[in-house]
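Next up is one chain by itself, shown in structure tokens, the form predicted alone.
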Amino acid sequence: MKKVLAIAGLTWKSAFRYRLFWIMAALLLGAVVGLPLMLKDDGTAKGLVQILLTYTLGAVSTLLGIATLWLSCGTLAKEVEECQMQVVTVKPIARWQIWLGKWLGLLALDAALLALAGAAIFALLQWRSGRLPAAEQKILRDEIFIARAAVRYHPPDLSGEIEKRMRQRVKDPAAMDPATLAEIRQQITGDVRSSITEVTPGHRRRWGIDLHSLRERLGGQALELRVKFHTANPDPDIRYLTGWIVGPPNSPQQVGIEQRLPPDSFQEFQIPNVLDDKGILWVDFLNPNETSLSFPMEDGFELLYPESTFGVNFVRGLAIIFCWLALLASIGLAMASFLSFPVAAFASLGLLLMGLSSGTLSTVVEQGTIMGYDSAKGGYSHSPIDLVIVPAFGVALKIVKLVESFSPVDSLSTGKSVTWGELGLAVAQIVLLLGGVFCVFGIICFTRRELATAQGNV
């Protein structure tokens, strides 16, 4: 470990050897007391945090998420080409310890640079929430300035109800074209799903937690609930009339509550916390509008309650952040060591990007096809090139959710926990799982590469 320490060493001089160090420091530093002062906020102190929390994580997250594509590349193949690397491969030192101690050269780098400023971070907000008055401050206090673990609810299973209905629909699948199966399926689910999350017209609907394992831990503290819900008419200035009934069914223990919420739009409201027998949190919905009320069965419901406080979680967020750091530094160090600085920088970016394109390859392979809805045929057109490029995309989607589903600057912004468990599988899925794939990916072909043959500009 030596060995890959004074890589490590290395790499961090060199840092503040060119300045990259401090430059980036002041460009954090910028944007975290820059951004507060251009920022327009609803009028709130809660709405002014939010707003704060998401755009200077999501600042910091990408100036330091560009810079480590850029260092990782450049310190790699730059010395390649310039010879540097050749005159330091002919010491007692193996390769894969020369790119193992450059990847952490670059995490000590990034963890320094995201510790200075998440503090300044840290610190802003306190700062501008010790300014606000009292009744602001609880607000800040009760919503955002602390860690609420989230328990949603588990829909039931729907694969059974949806092949039934299909068995009735489609009497003969092996007669019918595949792409007209799919659209059929399709219609079918959404069927299905929309029976469930939508309440018509002066109907219920009800939902169940089961809370049994917290019931100590919960002792007889308020909770909230987290809901979204849809309408035909999005105005988010309208205001829906709900009902709510808390409690175990046919109890004197219910508790009826009135809230006018706008759709489309994360709303909470305090609850009490009666459980019946069994540990289970009946929630009953009653809608007396005249439109129907749609609740998402992903995130229209949710139950929060107290876990931890909002340093804690603060700190749990960052090192979230950190592990893409780590996945990002990895990328650009394995797309360097084969590559030419440019063509390097080029397909990290293009992975990069691909990354944040989820939408698009989510749309693809819920189609079936890259050639999208044709108006005149009445439906999805197909073409060969999909049979590679669909199930390419379903690949490539399904690793991207390996890294998207960590959100930490949405849950600090709205006071959601980031646990300790929720980090530990961000350590295991970005930094282990592809991390680990992207570095043995770039240490062989590191090891393998002959380097006398990229002699740069000599």
The other form holds:
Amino acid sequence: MKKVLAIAGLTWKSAFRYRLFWIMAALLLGAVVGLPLMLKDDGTAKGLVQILLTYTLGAVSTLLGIATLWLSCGTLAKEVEECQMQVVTVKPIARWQIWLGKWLGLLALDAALLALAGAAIFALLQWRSGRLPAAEQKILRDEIFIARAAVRYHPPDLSGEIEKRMRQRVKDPAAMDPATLAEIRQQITGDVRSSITEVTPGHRRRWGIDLHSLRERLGGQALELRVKFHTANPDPDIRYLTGWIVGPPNSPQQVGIEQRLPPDSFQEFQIPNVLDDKGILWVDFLNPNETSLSFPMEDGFELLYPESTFGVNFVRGLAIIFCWLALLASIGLAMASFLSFPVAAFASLGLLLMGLSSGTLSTVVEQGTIMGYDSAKGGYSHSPIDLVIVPAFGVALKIVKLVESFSPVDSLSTGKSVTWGELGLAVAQIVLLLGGVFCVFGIICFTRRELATAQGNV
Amino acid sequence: MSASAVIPADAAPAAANPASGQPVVAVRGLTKIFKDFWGRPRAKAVDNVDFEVRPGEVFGLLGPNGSGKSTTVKMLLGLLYPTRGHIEVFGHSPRHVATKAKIGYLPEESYLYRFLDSHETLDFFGNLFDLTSAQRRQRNEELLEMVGLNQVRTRVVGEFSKGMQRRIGLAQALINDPDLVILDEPTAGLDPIGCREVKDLILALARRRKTVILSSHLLSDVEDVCDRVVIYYGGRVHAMGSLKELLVQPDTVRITAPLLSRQTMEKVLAIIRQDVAAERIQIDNPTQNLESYFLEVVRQAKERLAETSGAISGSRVAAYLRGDAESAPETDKVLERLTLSAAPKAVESAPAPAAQGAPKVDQARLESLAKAAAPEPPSPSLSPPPPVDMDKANQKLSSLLGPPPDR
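Next up, can you give the form predicted in complex with its partner chain of this protein, since the form predicted alone came first?
Zooming out: every chain and molecule, the one shown earlier first.
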């Protein structure tokens, strides 16, 4: 461990001696302090949080992410190219120890810079919030400066219903070409999902959420309902009347609530904590409008309850950002393990861009083709290359989702709890699984690499 | 009067008694072919090389630039992998991590971290050898003292001159008290004092039965310290053996004596001419080599100018490197013998022309040598040169080292 720490310490020392740490610290503090100065908030609690948390944390993550990728490529590739690595590897230290030492050094650097930026954001948030009007301060306290855990509605398994409808519609699947079959399946899936998510005019929908494990913890505390719906007319100025009945069905405990809510955005309101004997909270929605409202299956309906303090939540949110940085460090080091500095940096940035373009990946996978919609044909075009690209994109999307499924900035800015479980999952998925894959790949490449080739001598 | 055939390697006990047992390094059929991106052969840097290095030996890899010396060294260190052939270092693959604890390596350039100062550099490498804090502190002190950098320990390596970088590079190579020291062009960039110190160090290491592999194209370096050498050219070994085996000319003899009178000289020549044709006899004044002369000039200059902003001349070899096998007076004797032996060697090192047809004895030259008014023979390195010569030498030294600091 002494050897690993010596290498880590070297990375740390170089960041200070080359003044990189101070430059990064100045940039981060500049972003934290400068962004709120440049972007004036609207005087509301949510406006303040939008700028102080969402923008600044986003800027900090981006700056640190790029710096981490750049540094991780440089710290290894440059040392190989400038031959310092020759003097290190002839000492009794295994190459995996060198690799790990570099990684830990980068993580230490990231941790220090993230803590600095995080402390600045937290302090600024506390200071600026004190200058808001009293009503906005209350909103801030109740809705944002709090850590509310979310309980989501788990939709039923739709695969049986989809298969049933497929059998009804397609009598002889073998006689049909695969692309058409995939398109039909996609349509049916959409129909089945709509039947679950859509509430037509004058109809109602019921959700039952199992809270029995939280009954004691919640006591009689009120809960928050967080909903989002889509309509045919997405005008945000239109407020749709929504009726909610909370409580065990057909019991006197039921409470009715009316809310006028805009479409396509998350909306929260308080509901009573009235569970049935089994600890299930029943919520009925009535649609009195003349248009259908559709509640997305993934995040259309959530129940929020106080879980922890904002400070703890903030630290956990930063910890998830730190997990992303750890992954970027392992990507950069893995690339630098077998490539020269500029190529490694280019390849790492390419991977990062691919990760950020998950929307495109998702569209291709959903459509089953990269050719897009052909309006003349009235359907999706297909090409032989889809046979390779679509599965490859599918795998890439699954990998990207391991990282993207965490959104600490959104959670913090909406007062949602970043739970310890979520943090543990982030460590497992992002650092151990994905980071581990890059780590093993990088170490294998670095161990096999000849460090004194002619190309290495600049 | 005595015949002299002084070969410096004789001074080192290791050469006098080459160690037996397992070789420290064994190389068999070693071949390295550099390939391009597509795997096509681009250059054959080392071609079917065999050699062994025995414990306690100072082994030289000699050859012109690009002959494959450094490639061989890098394969010995596991920095390059052989295309064919087999290498064993202490009975293990060069990539065996634990074996590296016994090796010290000085690369041909300063490949150190430019942002670390001397002390931090040694401390970092000491950590890689798992040395305790106390060991690191002690060795740092001794090594910095030895390489003459203890006064600039807080300056970062990036600010060092090339010579100072070589010195700190040498120090890091010795931080672990290695059993095998691999030095790639160790005197490159060093001033003559530094060169001599490095050579002293190599001999001190050899006295402790450390094995040294020295890669160099500087013939004098190799000749001064090596027991055995291989000579590379074009990636292949063209000659291998001890310096004595390779350099001695058994059909030639050298006689050295104090200044003789003309009569005595003529008598000696007459006797020799009875057996040897006149054109095969060569007479001249022995000269000391430039290195010895330079060192003496600097020694005297140092007595007058105490301060320098750069590296100072290193002191004795670090105590832990000297070990118990060496005592100071013995070292001094070795160095003294080396210094004194340099003069006859310089003449001896060019015997080939004599064998091919040495110039005839020049009677006039003979007379001038025998005359009482003849110039004083150049003083050996331990006696001070005349004042006039000293001034000239100082001027040369000033132009080499720059002006002395203001006092």
